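The data below hold one chain only, encoded as C-alpha cells and taken in the form predicted alone.
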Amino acid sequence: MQKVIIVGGGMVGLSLALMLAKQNIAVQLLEAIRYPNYQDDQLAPYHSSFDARNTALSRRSVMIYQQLGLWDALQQHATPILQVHITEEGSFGKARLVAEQEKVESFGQVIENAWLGRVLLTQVRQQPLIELIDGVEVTALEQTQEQVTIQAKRDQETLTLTSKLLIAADGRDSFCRQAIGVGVDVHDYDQVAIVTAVQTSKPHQHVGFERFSALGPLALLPLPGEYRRSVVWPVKKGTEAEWLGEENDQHFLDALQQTYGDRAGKFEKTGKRFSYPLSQVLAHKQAVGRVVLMGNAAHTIHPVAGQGFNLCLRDADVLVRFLTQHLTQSDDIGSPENLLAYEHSRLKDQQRVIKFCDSVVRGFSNQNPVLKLLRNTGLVAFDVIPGIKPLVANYAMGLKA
C-alpha cells in the first residue's frame, strides 16, 4: 500500500489526510501542537488551527466534504449564507447578490475553525489508514530520486520517516519549504485581523455582509443561533490594543455601530476578541522533487473576500485526484513529474484568487476622492448589468476553478 507523509496539522492537513485515506492511501499525519481531548459538547480550548476565526466554506469546499462523508457532521454547526451585501462607509455604492436568484442552494456556509477542526480531527482519530504523531518538531529534510526523509523530535524520541512523497502544510513559516530551498514573496498589509462573534438585536436572516470602512474592510457573516454573528475586521497594525481586553467592549461595539448603521440592529454583546497578522506570502515553487507545497505554506492571503482556505481546499482535491489517476499507471506516488504538472494546473486559479484579493484590499484601502467614486459606480455597475452577478457568484462559490 502507498504511504505519504503530511507534515501539519491544520484544517488542510486534515482534510487532505481524509481525502487520501478515501482513495485507500495510507497517512502519516505529523503536526507540532498536542491536539486537545474533546470530552464533551462544549469546545475544548483552542488548538493553534482550531482557533477563534471562522470559515466561510464556499459551495465547491461544501460539495468536497459531502463526497467525504463528513458535511452531515459540520451542517450542525454552519450556518448558510443566502444574500451577500456589499457597500463602502459614507458612500453611494452598493451591490447585492442573492442565493435565490441566482438558482443556488446558498453560497455557501459559516462555520467557526474550532467546530471545524474538531469534526475533521474527529474523524482522523478513526480512520485507520492515517496515523496521527502530534507534538512532534521536524528537524530535517532529505530527498533523493527515489524517497524523502524526515527527521523529527517528539519529547526525548527521535523519529526518522520515509516516502515517496511528503506534502508539506506546515503554514506560512513552514519550515519544509525552508528546508527544499524555495524562496517566497512576501507583502505586509501592515493591518492585523480583529476577530471575534457579536450579539445583535436583529435576526442575521442568513445574510453575509462585506463593508469597506476607513479603519479597514469588515466581514459580518451570519453564526448558529439567530441573533449571532462573526466579525472579521482588519485595522492598522499597532492599533489593535484600541480593540483588545474586556474593558474596550462597549468601544468595539460603538464602532460597529457606526461603521454599519441599523442594519444588524444593535450591537448588544461581543465576545472575547483576537488578533492575527495579515501578510501575503506566495512560494516561488510549490513542487520540488518529491515534496509538494500545500495550504498557507505554498500561498497565504488577506481574508477579505474569505477565499483562501477554500482555495487550498480545492488545490488538496486537485493533488488527490493527481496521485489517484497516476497510481492506476505506475507504483511511484511522488513522481516529480506529476508533482509538476499538479502545480501548473492550479496556477491559473490560484493566481486568479490571489490577484482579486490583493486588489481588493488595495483598492479599497486608497480614500482618494476619484479612486473612491470609480469603486462605488463600479459597485452599482455590479448591482444592475446583467450577466455579471452570476459570473461572480460562481467563483465565489469555488465552482469555476
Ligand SMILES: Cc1cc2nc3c(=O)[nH]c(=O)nc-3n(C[C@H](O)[C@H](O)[C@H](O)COP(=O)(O)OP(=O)(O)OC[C@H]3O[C@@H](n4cnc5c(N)ncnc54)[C@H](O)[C@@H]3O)c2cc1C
Contents of the next structure:
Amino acid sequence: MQKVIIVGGGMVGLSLALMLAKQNIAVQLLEAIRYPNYQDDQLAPYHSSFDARNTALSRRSVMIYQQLGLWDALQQHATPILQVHITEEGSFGKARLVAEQEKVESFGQVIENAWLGRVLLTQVRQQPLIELIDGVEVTALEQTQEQVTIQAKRDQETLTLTSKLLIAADGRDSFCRQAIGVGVDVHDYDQVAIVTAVQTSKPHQHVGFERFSALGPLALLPLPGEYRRSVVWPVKKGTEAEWLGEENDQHFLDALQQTYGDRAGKFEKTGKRFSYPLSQVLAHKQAVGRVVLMGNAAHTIHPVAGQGFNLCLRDADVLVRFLTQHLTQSDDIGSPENLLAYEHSRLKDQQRVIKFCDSVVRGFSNQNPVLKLLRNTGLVAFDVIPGIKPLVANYAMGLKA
Ligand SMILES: Cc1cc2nc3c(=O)[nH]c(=O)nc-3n(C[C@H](O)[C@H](O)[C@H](O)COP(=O)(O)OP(=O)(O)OC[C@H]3O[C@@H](n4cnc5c(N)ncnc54)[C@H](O)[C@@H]3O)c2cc1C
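We have the form predicted alone; now please give the form predicted in complex with this ligand.
Entire complex below, previous chain first.
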C-alpha cells in the first residue's frame, strides 16, 4: 500500500490526511504540538490552528466535507450566510448579494475553528490508515531521486521516517519549505486582525457584513445563536493595544458601534479579543522533487475576504485527484512530474484569489477622495449592473476557478 508523510497537523494537514485515507492511501501525520485529550462534551481547547477564530467555509469547501462524510458533524456548530452586504464608512455605495436571488441555498457556512478542529481530529484518530504522531518537531529533511527522509524530535527521542512523497503543511514559517530551498515573497501589511465574538441587540438573520472603515475592513459574520456574530477586524498595528484586555471591553464595543452605526443594533457584549499579525507569504515554488507545499506553507494571504483556507482545501482536493489518477498508471505516488503538473494546474485559481485579496486590502486602505469616489461608484455599479453578482458570487463560493 502507498504511504505519504504529512508534516503539520493544522486544519489543512488534518483535512488532507482524511482525503488521502478515503482513497485508501496510508498517511503518517506529524504535528509539533501535542493534541488535547478532551472529553466528549467539550470543544477542543486551544491549538495554534483551531483557535478562537471562525472560518467562513465556501460552498465548495462544504461540498468537500460532505464528500468526506463529515458535514453532518460539522454543521452542528455552523451557520449559513444567506446575504452579504458590503459598505464603506462615510460613503453612499452599498453592494448586496442575496443567496435566493443567485439561486443557491447559501453562500457558505461560518464554523467555529475549535469545532472544525475537534471533528477533524476525532475522525483522524478513528481512521486506521492514519498514524498520528503528535508532539514531534520535524528538524531535518533530505531527498534523493527515490525517496524523502525526515527526522523528527520528541524530547530526547529522534524518529527517522522515509516516504516516496512528503506533503509540507507546516504553516507560514514552514521548516520544510526552507529545507528544500524554496524562497518566499513576503509583504507585511503592518496590520493585525482583531478577532472575537460579539452579541448585538438585533438578530443577524444570516447576513454577513463587510464594512470598509478608516481603521480597517471590518467583517461581521453570523454565528450559531440568533444574536451572536464573529468579528474579524484587520487594523493598523498599535490600534489593538487599546482594545485588548478585559478592562477595555466597553472601549472596543464603542469603536464597533461608531464604525458600524446601528445596522446590527446595539453592540452589547464582547468576548475576549485575540490578535493575529497579517502578512502575505508566497512560496516561489510549490513542488520540488518529491515534496509538495500545501496550505499556509504554499500561500499565506490576508483574511479580508475569508478565502485562505477555502483555497487550501481546493488545492488539497485537486492534489488528491492527481495522486489517485497517477496511481492507476504507476506505482510511484511521489512522481516529481505529477507533482509539477499538480502545481501548474493550481496556479490560475491561486493567483486570482491572492490578487483579489491583496487588491481589496490595498484598494480600500487608500483615503484619497478620488479613489473613494471610484469605490463608491464601484459599489453602486455592483448593485445595478446585471451579470456581475452571479460572477462574483460564484468566485466567492469557490465554484469558479
Ligand atoms: C484572522 C484570520 C481569519 C481567517 N478567516 C478565514 C476564513 O474565514 N476563511 C478562510 O478560508 N480562511 C481564513 N483564514 C485563513 C486560514 O486560517 C488559514 O488558511 C489556515 O489556518 C491555514 O492552515 P494550515 O494548516 O495551512 O496552517 P497552520 O494552521 O499554521 O498549521 C500548521 C501546523 O504545522 C505545525 N508545524 C509547524 N512546523 C512544524 C514542524 N517543524 N514539525 C511538525 N509540525 C509543525 C504547527 O504546529 C501547525 O499545527 C483566516 C486567517 C486569519 C489569520
